[in-house]
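The chain below stands alone and is given in C-alpha cells; this is the form predicted alone.
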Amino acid sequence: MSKIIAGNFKSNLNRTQTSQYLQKLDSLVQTSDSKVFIFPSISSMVENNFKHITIGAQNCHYALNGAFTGEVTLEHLNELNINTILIAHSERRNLFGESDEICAKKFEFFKEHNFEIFYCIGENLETRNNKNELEFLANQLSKIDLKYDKLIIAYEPIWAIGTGINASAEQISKSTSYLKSLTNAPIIYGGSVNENNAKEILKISDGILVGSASLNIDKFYQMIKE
C-alpha cells in the first residue's frame, strides 16, 4: 500500500503563500508513489485540481449552508471540488469544544457525502501515564463507521502534538497494532512529525500527519522522498 503523507498547515500560510506552495510540491512529487495531501488553512483553500497533490479541508460544518456565522459549509467545499476534511483534530477538541457527539455528527454527515474522512484520534498525558490509552482511544472511535471505505485514522497523542516530543518507536507501534485490530483503515501517525523522524515512522505506520514541519517544503518534500 502507498504511504500516506498529509500536511496540516493550520492557522498559516497566506493564499499566495499556499498557492506557491501547492504549485511547486505538485511537481515535485510527480514521480512520488505516496498519496499526498495538504490541509491549507480555511482562508487559503484553493480548488483541488493538482495532478499529484490531494487538498483538503481543515474543517466543516455539517450542513450544505445556512446559518452559521463563521462557518465554511459544504456548498463552499463543492464549489473548490475538495471531498476530503479532517475530523476531530485535538485542537478542536480541545480549543473549540468539539465533543465526540460533534466529532460523530461531522463524520456521518460527510460520510453520507462520500468524503475521504481523516479521523483524528490521541490521548493526553494523564491518560497515557495511567496505562488507559488503548481503552481511551477506542472510545474516541466508538461512534464512528470502522467499516467505512474512505475512512484514514490519524493517530496523534495530544501529548506529542507541537511539543517536540514524539512517541517512541515501541508507543506507536503498540497503538497502531491495536488500532489495526478494530478497523481495516489506514493508520497513520502524527505529533511532532519532522524530516529526521519521519523515516522511522513510516517504517511502522501507513503515513504520517506533518503539522508545522510541512511549512517548510524542503523538508516536507525530504519527508515524502523518505
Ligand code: 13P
The other form holds:
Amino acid sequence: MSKIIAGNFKSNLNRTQTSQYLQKLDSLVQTSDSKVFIFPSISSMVENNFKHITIGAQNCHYALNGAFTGEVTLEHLNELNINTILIAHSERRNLFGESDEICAKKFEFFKEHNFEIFYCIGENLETRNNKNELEFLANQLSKIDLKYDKLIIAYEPIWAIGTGINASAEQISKSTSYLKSLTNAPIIYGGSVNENNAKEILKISDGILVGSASLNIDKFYQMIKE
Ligand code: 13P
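Swap state to the form predicted in complex with the named molecule from the form predicted alone:
After this comes the whole thing, all chains and molecules, with the earlier chain placed first.
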C-alpha cells in the first residue's frame, strides 16, 4: 500500500509562500508513489488542481453556507474542488473548544458529502501516564463511523505535537495495532515527525502527518522520498 505523507501547515506560510511551495513540490514529487497531501492555512487555500499533491482543508464548518461569522463552509471548499478535510485536530479541540460531539457532526456532514476525512485522535501525557491511552483513543472514535471507506485516522499524541519528542516505535506500534483492531482505515502518525525519524515511523505506520517540519520543502520532500 502506498504511504500517506501529509503536511499540516497550521497557521503558517502566507498565500505567496504557499503557492510557491506547492508548485515546487508538485514538480518534485512526480516520481513518488506516496499519496501526498497538503493542508494550507485557510487564507492560503488554493484550488485542488495539482497533479501529484492533494490539497485539503484544515477546518470547515458543517454547513453549505450561512451566518457563521469567521468560518468557511462547504461552498468555499467546493469552489476550490477540495474534497479532503482534517477533523478533530487536538489544537481545534483544546484551543477552540471542539468537543467530540462537534467533531462527530463535522464527520457526518463531510461523510455525507463524500469527503476524504483525516480524523485526528491522541492522548495527553496524563492519560498516557495513567496507562489509559487505548481506552481514551477508542472513546474518541466512538461517535464516528469507523467503516467509512474514505476515513484516515491520524494518531497524534498531544505530548508529541510540537515538542520535538516523537512517540517511540513501541508506543506507536502499540496504539496502531490496537486501532487496527477497531477499523480497516489507514492509521497514520503525527507528532514531531521530521526528516530524521520519518523513515523509521513509516515502517510501522501507514503514513505521517507532519506539522512544523513540513514548512521546509527540502525536509518535507526528503520525507516523501523515504
Ligand atoms: P508537529 O509535527 O509540529 O509536531 O505537528 C504535528 C501535527 O500537529 C500535525 O497535525
